[in-house]
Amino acid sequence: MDEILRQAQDDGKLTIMKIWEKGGTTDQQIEAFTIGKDADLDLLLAQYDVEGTIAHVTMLESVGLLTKDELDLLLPELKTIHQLAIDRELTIDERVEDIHSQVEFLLTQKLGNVGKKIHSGRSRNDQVILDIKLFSRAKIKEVASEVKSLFDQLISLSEQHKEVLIPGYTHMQVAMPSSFGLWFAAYAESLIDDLTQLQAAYKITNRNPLGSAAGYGSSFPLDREQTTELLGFDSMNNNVVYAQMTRGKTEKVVSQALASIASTLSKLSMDVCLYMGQNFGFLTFPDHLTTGSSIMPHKKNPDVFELVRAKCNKIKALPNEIDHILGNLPSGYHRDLQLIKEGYLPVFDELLSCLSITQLMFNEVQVKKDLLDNPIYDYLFSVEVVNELVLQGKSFREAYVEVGKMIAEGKFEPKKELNHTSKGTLGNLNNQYLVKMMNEVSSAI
């Protein structure tokens, strides 16, 4: 159903009418039901729309579709809407269905016919699978952005806690002398492969879909390019029908990206809720970052990172949701993609919000020193001990053995001598590695 309005005078009064309209009406309840969550939705692909329409008037007046009159008189009033789009002013008419049409009828109301020439050449399918991209390059570069401060954060907090050492654990079992500044790096590296995959769904959605059409382009002479060019694109989705079949398909892949980040998001904040737990005692937030019991005084609850652990593995399902969504469409343009905008458009703010408290938490941790001089903590040495009766002339499975006896017999003595100087491992976090990776990821988007 390809809806737009159009301005029609009857006894001097301003009427608003569907243009898919044959002379009759639809069901109201059929109306609420396809239009759904669309005119709430659509505001924030407000701002792109109106681009994607300076983009769309410009290159018709450059082919002869609209006269340089026209043109003067649209861009003004086009700019003057995509500025109250970005203030947030701009509504949508409760008798209009989303964004395009709002726009067109705000232009036809103000300029009369002229208005109603915006949509030569375009569907609004073409136009909602280009907001979809505009809105989606933009806030995948905002997801960056907040990615690599936290990343620029852990990095920080490594170096600045690299010699606090702390258990890590295998089968939730004490394994092996791990530290602060590994743990904080491990995220912080996650994060790098995180953003190569952000930046792929950047490269895939960075491409132009406008004069498409409805899927199938148009007898116009649409200079396809000069949009590409206009919008910033890299590149144009040559083949119009594949142009359609991005819609939905962007969004499956930019959400997968997202979803690698929340993933990392999930899993750290799954670490910080145990390490704060009185059973670890790793480290800590001040009383103002944290909650209380009603009952039980003594409660200091990481609130923040269970929600945020809750909130991301909620950014997990997406990808799949979508996929189910796509699962039995054939080509071309089907009403069962409007359904994807619920959960897509509002993911990029939960994403960001999270990546953002995080940074704000992680600005005032605390953490514990000394902690494996407790006995507790001794069996972590063993393979210290093995690798030392290595270097004395043992093969490896010999002093294993050997080892393994004393903890069995209680005679095990640690040494907490500690030499790691292989990249990546606590003595040589060679940070400077991933510092490296990382700007080189995230210069890309």
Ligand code: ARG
Second form
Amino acid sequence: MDEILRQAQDDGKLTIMKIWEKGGTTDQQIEAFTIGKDADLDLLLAQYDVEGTIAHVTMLESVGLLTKDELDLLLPELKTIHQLAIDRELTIDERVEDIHSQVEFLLTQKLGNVGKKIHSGRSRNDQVILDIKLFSRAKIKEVASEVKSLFDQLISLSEQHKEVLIPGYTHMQVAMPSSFGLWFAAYAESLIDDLTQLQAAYKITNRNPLGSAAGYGSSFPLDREQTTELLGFDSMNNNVVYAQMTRGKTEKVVSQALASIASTLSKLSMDVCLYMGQNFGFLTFPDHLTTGSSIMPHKKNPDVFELVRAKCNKIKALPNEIDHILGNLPSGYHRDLQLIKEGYLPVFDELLSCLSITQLMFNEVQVKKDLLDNPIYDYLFSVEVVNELVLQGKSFREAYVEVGKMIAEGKFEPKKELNHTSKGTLGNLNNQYLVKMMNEVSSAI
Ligand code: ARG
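Could you switch over to the form predicted in complex with the ligand, since the one displayed so far is the form predicted on its own?
The next block holds the full complex; its first chain is the one shown before.
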């Protein structure tokens, strides 16, 4: 089943038809295959579809394509449908193909012929792009605010545990002293760059494609600047052919930014899984936040972070999936684009759940103090001893060889007082610098 419903009012009965139906019938299997998951997925777009229609009909009236009386009939009805969409009470009739058709059907059912006028100068092709952009804009804001709140938490944990040292690793070998202050703030800083990418994606999304119709514009005198303004877009996708090309491209650019946030979260989760294990034992969580084993009574498993890691790794695959769907498509609309909705529309809530569960966990993180008293970490301080010799006048290379010799001969004594003063190091986290950067980027979304 594909398109819109029309009223055949000649015999006084309402007949539901696709908006593109011209009298013939479509094979049921073909209908089911082509509609795919739209009946469910399009509900996520419902609110935005109606917002787009409200702007469109307002503009149609101002350019003389609807009368004031017709607009006055349409607007209250559209507002009712908008509320139904927000309250998640809207459904897509199984004989109707998608949300665009459903809205037109509801209007026509209620208002008769005037409902059929809303499609003037429009196509579902530009409607669906518009819906995706409005949906993305709202969801990007939600993601940005969750990222900011995780950032704030990480900065506060960094400050709280800035004196607590942990080993730093290279090649998974004990390398140099680090701290929980550095570790938490490193991920906070990573989120700043991720949000910068999201800000760019937001900017690209925030341009109005409406008026491109099927992808080649309309001979009606549509006022595209008016709908740009009414829908709160920064600007237009000016060229109608390009406006159509933003279907798929928008989803790709946004999902790349989401994938960047997901990469930060999956790396963080990997660290947590390692640090929770007995071989590291750097941090843990209270029992009510961890899970056990059905057979091994001692287990305290990091399932939450394993799932965050896997969900985020899956999110990282989305830009690739979209890229493959778009890969060899020429310009103009193609039904292929419909499939992008399957991975794209649900991804925001998936990422949001990862961002919020991470915060729930970190609310109760317990860090282990005095880790570096363990002699297995003594070599963390080898560079400190080298540096001390340098301060006493030796060249770095001479000092390096000398300490290497001490280690080889088993005479190495760690020097555990640390004096890191340069910005962004364990003795001078300079977190206020990060806070300033984050405020700049998050206030721009
Ligand atoms: N469900 C379709 C999609 O998501 C709506 C647009 C249909 N347009 C068309 N020309 N068949 O792409």
